[in-house]
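Next up is one chain by itself, shown in structure tokens, the form predicted on its own.
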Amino acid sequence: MSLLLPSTPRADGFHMPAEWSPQSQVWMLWPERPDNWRYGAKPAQAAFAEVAAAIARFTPVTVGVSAGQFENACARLDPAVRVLELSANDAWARDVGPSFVINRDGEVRGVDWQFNAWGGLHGGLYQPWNRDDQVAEKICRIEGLDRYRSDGFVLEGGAIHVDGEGTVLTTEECLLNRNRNPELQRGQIEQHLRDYLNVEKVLWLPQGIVDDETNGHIDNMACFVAPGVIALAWTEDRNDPQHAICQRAWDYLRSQRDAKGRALQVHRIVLPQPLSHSEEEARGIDVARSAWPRRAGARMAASYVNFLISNGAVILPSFDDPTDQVAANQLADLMPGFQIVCIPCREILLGGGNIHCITQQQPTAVKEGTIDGTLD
């Protein structure tokens, strides 16, 4: 049974844990729409399958698939991956799936954010989005988890990153964008974050990655990798408009403290060279008025920070770029004890996101006073 609760996680003593906390599974959705993924999404499906197989080495994976793609997905996905029929408008599990919250008694619940396809009728990426807005509820029902619904407050999971200790990272470019919650002021948005994530401190970066069609999601720009430690996307190219954005983020974060009062340790993670859609890639995508156009030469929001942390592993995107190994080495130095697994992800990037965007982790329910569910 899954109940819709009238309260908030904060009121009930629940909070969103850090991504490096133990996870029971990772959720994904299967790509298929031809107006976002080239050549009937077959290249993207191969990339999604490789990501799922990599995660499944460390954490169980469940992939939601439409009825029409069920047989195909079962054939293409690793046998270790669980496949469920679950309709959606596209394949961005981070943004449409529930943000899971936990309490000290080992309970897990879901936060079902209101979703409007990154802007609704004012800059949104496709329509309709009604099935996407049902995904979080469906996952909670499948898992038998109670949920909180943020009716009247639009948010995507990729717009937030938490440390599990009371601090959340986000960007002004996204959360203050008038195409999400135009009737809310900054203070009101912060209160919603406090209520639904149970945090005390909101860190506001000014912007995200250049030409990020999500209006600057934080998970492409910066993330927590440990309490008080942040990985920040960085370029040294002063001719790139991204440089000034990175510098402002660096200056801001270096001046801030987290909810525990710690000065933040900020580490630069190299960005790949600017990447754009090729003529051949753009030709493979169907043209449709209901979807964001994909044009040759358009810059893509490529970033190595868009990785998933899962049960001791870092599933890291690569782009066949000379900086791939540099980024992998930087993260290996920054996150000792984690296994860095690099996956070619240009096909995912062509659709507008990357590994963190297509995954949503479900934390393990661990009762306080136990270790991995086993009594001390």
Given for the second form:
2 protein chains.
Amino acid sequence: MSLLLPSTPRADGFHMPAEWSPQSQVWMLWPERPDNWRYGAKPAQAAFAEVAAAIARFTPVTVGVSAGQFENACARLDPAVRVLELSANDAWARDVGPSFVINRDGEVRGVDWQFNAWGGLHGGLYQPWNRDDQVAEKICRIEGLDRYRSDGFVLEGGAIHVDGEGTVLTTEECLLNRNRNPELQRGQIEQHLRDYLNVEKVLWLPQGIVDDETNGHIDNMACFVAPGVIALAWTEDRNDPQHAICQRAWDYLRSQRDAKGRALQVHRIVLPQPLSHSEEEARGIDVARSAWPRRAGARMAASYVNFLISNGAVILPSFDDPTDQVAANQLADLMPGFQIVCIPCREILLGGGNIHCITQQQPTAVKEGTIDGTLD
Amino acid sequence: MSLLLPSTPRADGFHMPAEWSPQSQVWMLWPERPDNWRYGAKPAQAAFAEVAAAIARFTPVTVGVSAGQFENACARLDPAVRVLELSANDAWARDVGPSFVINRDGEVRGVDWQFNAWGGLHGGLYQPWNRDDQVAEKICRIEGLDRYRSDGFVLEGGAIHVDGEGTVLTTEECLLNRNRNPELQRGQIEQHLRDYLNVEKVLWLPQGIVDDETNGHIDNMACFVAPGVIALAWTEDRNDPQHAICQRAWDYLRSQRDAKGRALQVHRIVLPQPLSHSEEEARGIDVARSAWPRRAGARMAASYVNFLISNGAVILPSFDDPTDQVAANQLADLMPGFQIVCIPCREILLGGGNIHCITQQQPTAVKEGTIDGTLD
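We have the form predicted on its own; now please give the form predicted in complex with another copy of the chain.
Now the complete complex, all chains and molecules, led by this one.
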């Protein structure tokens, strides 16, 4: 049974847990659209499969795939991965899947955000997006989880990060963009975040990563790695427009406290040097009016911060760049006790996102104050 | 994890349980093809929804639906029913779903029969059937169940009935039909049934119901209602070609013993009077070369024996026919302790089958000698 609930998580005592909380599974979607993924999406499929296999070492993975790609996905994915039919307009489970919430009794529900393809008919990345907007509901129905729907409030899962203790991190560039919720004021947006995530404090970074087609999703720019501790993408290159953006984020975060009243520890994570689409890469993409054009030379929004935390592991993008090891070391220092697993992700980046964007974690149904459901 | 196993259920100690064994869920598929279901399948969808709701009172139901019909199916089905994306070429879960097998430890696996749309390119009911032939695998993957695939042996779930104690019931008309396995002899077919169902004895009725486009599926003609007890479709009308077929089945069954050496008790279940497609019904079906034509006046293979047993209930077809109550009373007498639930099924019959054809039960994972998993 999967009911559509008329209330909000806050009203019902549910909140979104932090990403380092126990996870029962991670959801992904299978890339296939040839107007976004080069060469019939075969290189991207190989990269997604590698990400899925890496996560599956720590957490069960389910990959949703269209009917037409079912056989191919089954053949290419690790046998440990669950494959099922679940069609979408593209493959961004973070943004179209539900944000899961949990209550003190360990009951899990889904938040089904209204979705408009990162900007709607004017400024969005493709149309139609009707299948994308059904993904959260489908996942809840498969799992038999009740669901909240944020009708009247457009959001993507990649536009928020929570600490699980009352604080949400987001960007003005995205949430205040007029291509999302032009009729809502900042205060109303904050109220929606409070209602659907059950948080008290909203932290507003001004902007995200330069040229990020999501309009500055937070999950490419900064994230919590522990309560009160934030990893922030960083460049020392003063000639890069990204530098000033990072500096403003740093200054902002250092001036803020979280919902618990803690001053924030902010740690810099190196950015790779600017990366752009090559001629050869751009050539492999279908020409189509329905999707965002990808041209040779266009800068991509590469960032190590777009990692997934999953049951003791950090699944970290790498770009065949000298900074890969620097970022891995920074995170290893910052997150002792977590295993850092680096996965080559240029193919995912070419499609407009990275590991965090293509994954959505489902928390384990565990009562508060217990471990694995057993009272301690 | 759902593995394709290279062995057979028999080799691994798995067998198909009887339909009256405990069931964890029942699988169905959502009808939509307009060249088989009249008026865009809307009347059939209403009938399927009623069947699903009836079963859901006793057993959880999952309905697989195409991406295009997802929203509509969710709106029309009982909220207790789980809906998920699972495309097929039509809606016959019995024939395209897995036949589930179980071992002494209560582990459940699926048998994924090779499928050829009831007869292949020459004599089958439609083409293509590639999505149908993926359904069993998809169900096993959703549930994380290992799977056996009967490559080289074509069978549909509706062509067999088991007593769970070593005996399978089938028809020569179907299994020996040269449109199924022309290269296999009767003895080889029996061996496949022994291997995949883990039975000892094969009971061969000569034929099924007249004009059954499945080539005489057993599940429209006769079934076990208990070990050693068979319900047989029956007509007293000597002018009906069905009469001689029923008489031959009766004589055969009365001459046989089951795998346990029991003589068989055979009980007659009345058949409805012959039913055929009306002009108005035939008019609502798309004209298409890809599917079996349905013409006004064509006799339909109506039979009450096409019921589903599910966790103490018998979900029984009715046809707005005076014999409906006769059949219900006969089954009530024959199956004391079971609740008889009658569902109007003419709309399902118009598409070529009935309640048993559109359902597939999944046994509960229960250890042998235990009830509900608890040692008794």
